[in-house]
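Shown here is one chain on its own, the form predicted alone, set out as structure tokens.
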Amino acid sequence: MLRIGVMAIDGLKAIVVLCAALLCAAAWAQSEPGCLDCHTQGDESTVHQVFKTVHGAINGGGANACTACHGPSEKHDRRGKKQPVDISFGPLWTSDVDTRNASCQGCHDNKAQIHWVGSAHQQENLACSDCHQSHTPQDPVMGDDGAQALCLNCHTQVRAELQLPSRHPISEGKTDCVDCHNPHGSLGEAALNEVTLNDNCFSCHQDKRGPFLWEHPPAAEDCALCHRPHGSVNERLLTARGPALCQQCHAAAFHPSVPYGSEGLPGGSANQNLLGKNCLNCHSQVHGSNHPSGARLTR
């Protein structure tokens, strides 16, 4: 009797085991499926970099982080056969510009990117992939110069004007595209961070805001209407050089006003007024005025 209780005990002990590693086998399957079978996370090799950032992290790391991103891939390189993965960001296989696009937006849909539909990068079929790169833990485009130089590659006419004598600080590394822009849309013309062109130039010029006691309608209404926002040959980002951007409005006002083009003048030289005075030489708070006495905006 004590024998073939032994052997009972013997008998259960190796039903324990056999179910303890048959749960460990199927814990194993469903945390570890195909994709680390061959992609492990010690590969150092530039795509597994990916475990070194909060994308290796989705759904609790490891292959379910592949698979958040790139779909379930069954029918991936299985029996020796390499077939692409279900939503493929290239080089080897490329899935179309809205397939990976919607595997991005499933994460980040937040108020930074609510208005990419409909966006200009939208509609020039731009994927979140052209621009960002998710395996890099510092995706290059998130550094101090990565998105100026990112944005410059295409708009080439912009890094013209930035070489200009009068910009905005861009190239010295003072300001960046994006403390103007968003790449991903806005309810603004332009991608602008604000609504209007006005309020996105007080963000920073504070001192131009307003109201004012005495105010200058075109500043009021629109900064481009006197200032390129990118550079200008002339001083303070100015459309024009001051007498004459001023008299594109001002023909007379209020006093002798002498045309400042050389048109009609002997041999086409300028005129002395144009080297030597300026409307903002007395008219200086252009923008506009609090002063009892500033309805000329001289004080």
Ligand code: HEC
Contents of the next structure:
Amino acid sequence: MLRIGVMAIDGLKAIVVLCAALLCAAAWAQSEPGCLDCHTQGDESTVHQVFKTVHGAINGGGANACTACHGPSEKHDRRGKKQPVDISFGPLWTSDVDTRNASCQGCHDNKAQIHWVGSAHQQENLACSDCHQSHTPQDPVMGDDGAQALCLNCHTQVRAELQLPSRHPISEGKTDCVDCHNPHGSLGEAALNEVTLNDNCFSCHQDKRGPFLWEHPPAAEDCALCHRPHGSVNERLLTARGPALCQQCHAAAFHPSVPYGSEGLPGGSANQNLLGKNCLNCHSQVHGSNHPSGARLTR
Ligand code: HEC
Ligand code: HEC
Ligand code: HEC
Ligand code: HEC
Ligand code: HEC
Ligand code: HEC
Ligand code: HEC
Ligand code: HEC
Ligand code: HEC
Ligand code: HEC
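Now show me the form predicted in complex with heme C (HEC), since the one above was the form predicted alone.
Then the entire complex follows, led off by the chain already shown.
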């Protein structure tokens, strides 16, 4: 009796196993293997790292995350044929740049990416994936150091400007490219974060915003009339040094030369104002003055 019972249980087991195998085979016949059947965890590639990023959960996660970026790819690698995915970012196959970008823009065409189309980078055929790494848990470009290194790879002129004697402390890590620029484009010139150049400067240099009782028109108009944004051979990021800076707009003839003549200079006869003196010695409030008698920007 006991023997028979054991045999019956064995038989049952065999049937269960057989059924499972049949079910499996039926399932296999019905549906092709999914992305994760072939691109498995043990894979030497870093493919599965995507599940350690925010994108691991998109479209419900699992293989649906893969197809959200790479497309359904129904023909891809089926039946031994080495067919590409619908949207590939390389290295084996590389879809054209518009196709690759459309994949990302499907979800990122608003917020900071809203001005991508028409931006300098889009027109230069940059791909989102030239800057972003989607299969890396910490996308390097999302950190300030990573972004800067990447930007400077292409922008060698800016790299040179950051070595000049006077410079914004960008290499020093106190400000960064993306504090002023949106790499995805913006409404402002030079892809600046704020629409006007001055508003961009005011976001850190609030004291220069005013309003001033006595404005100096060029400062209110455009800081770049006197300053370079990245670096300069002249101190304080200035476009020119000493009187030359001011004389671009203030021809010497306009200066009241008579009352400020040679009096203060022992034995001299030349105009003190123009004797290689920096105009700032007297006109120190070049950005504007709030002093009741600061009309000449001297206090
Ligand atoms: C039947 C197995 C199999 C399935 C299923 C499969 N792949 Fe692949 N895939 C491969 C193989 C193998 C390669 C390497 C290329 C080759 O040798 O043909 C590859 C390569 C790739 C590449 C690299 C492309 C490149 O340019 O380097 C991507 C991306 C990719 N697969 C995505 C997917 C996605 C997304 C899915 C699900 C829709 C998927 N794969 C399903 C086997 C598969
Ligand atoms: C957020 C979009 C996105 C998602 C989600 C995504 N990928 Fe990718 N995939 C990319 C990009 C972009 C690259 C190019 C390399 C990079 O940027 O990291 C890439 C590269 C690859 C490669 C080539 C890797 C190599 O260097 O050989 C394979 C294979 C691949 N993906 C498969 C998959 C699979 C499988 C999934 C789902 C588990 C998936 N991808 C999910 C965007 C994505
Ligand atoms: C199916 C929608 C979808 C697609 C396709 C997609 N993303 Fe995303 N992405 C998201 C979501 C959701 C988040 C998290 C919320 C957010 O930041 O908007 C995100 C976040 C990001 C972030 C911020 C990551 C972080 O660590 O904070 C970057 C960068 C990004 N995506 C780049 C890309 C790139 C590049 C592609 C194309 C290769 C892409 N995305 C494709 C949905 C998507
Ligand atoms: C020139 C390099 C570059 C290109 C090209 C680029 N990005 Fe970015 N992206 C960045 C940097 C740098 C940041 C980090 C911005 C920050 O820290 O303020 C970022 C941030 C993001 C973020 C997350 C936070 C945010 O500001 O919205 C998303 C999403 C994103 N990028 C998507 C995209 C998509 C989609 C594309 C293609 C249409 C793209 N990026 C093209 C450099 C780039
Ligand atoms: C793959 C090369 C490449 C990378 C990486 C790159 N750029 Fe550019 N960028 C260009 C090219 C090409 C232009 C157009 C020519 C020019 O103005 O120098 C451009 C233009 C610009 C402009 C001028 C925009 C305008 O509207 O006139 C700014 C600002 C800029 N890039 C900032 C950045 C920042 C910030 C980064 C890093 C997040 C970056 N770039 C990364 C290639 C690159
Ligand atoms: C303090 C703000 C600020 C920072 C930080 C900054 N920029 Fe700029 N950048 C500007 C301004 C303002 C302009 C526009 C200059 C003009 O129109 O006179 C500009 C212009 C540019 C241009 C257009 C060409 C040119 O030189 O005029 C590029 C490219 C550029 N910046 C790249 C970068 C890169 C790369 C970084 C990081 C290494 C960076 N910028 C950091 C403010 C900044
Ligand atoms: C993201 C913040 C930020 C923005 C935006 C910014 N700056 Fe600065 N700026 C700084 C920092 C930080 C310093 C260094 C201050 C220090 O070390 O005390 C600085 C210093 C300066 C200096 C003095 C440099 C020197 O040699 O002492 C000038 C001039 C200047 N900025 C002009 C500008 C102009 C013009 C703009 C707009 C195009 C601008 N800044 C936008 C952060 C910023
Ligand atoms: C008419 C020329 C001119 C214009 C326009 C101008 N600056 Fe200046 N800026 C100067 C001069 C000259 C100095 C050096 C003053 C000194 O050394 O005492 C200076 C110094 C600075 C400094 C460093 C010293 C300090 O006062 O903090 C900052 C920051 C600065 N400017 C920001 C700005 C901003 C922001 C704008 C636009 C709103 C602007 N400047 C417009 C001429 C100008
Ligand atoms: C980009 C042109 C420009 C530059 C550069 C410039 N200024 Fe001016 N400045 C003006 C304009 C425009 C006025 C207003 C003139 C008027 O109201 O008649 C003005 C007004 C003045 C005034 C007041 C004059 C008055 O009649 O009330 C003084 C003082 C002055 N600037 C000094 C300087 C000094 C010092 C420098 C150099 C640091 C300088 N400016 C650089 C354009 C400039
Ligand atoms: C020794 C001090 C001193 C120096 C140096 C000096 N200025 Fe003046 N400047 C003055 C004073 C004081 C006034 C006001 C005169 C008045 O109210 O009649 C003035 C007036 C001006 C005015 C207004 C002119 C007008 O017609 O109302 C301008 C513009 C000006 N200076 C520009 C400059 C420039 C540019 C430099 C450098 C090349 C310079 N100043 C150097 C003291 C100086």
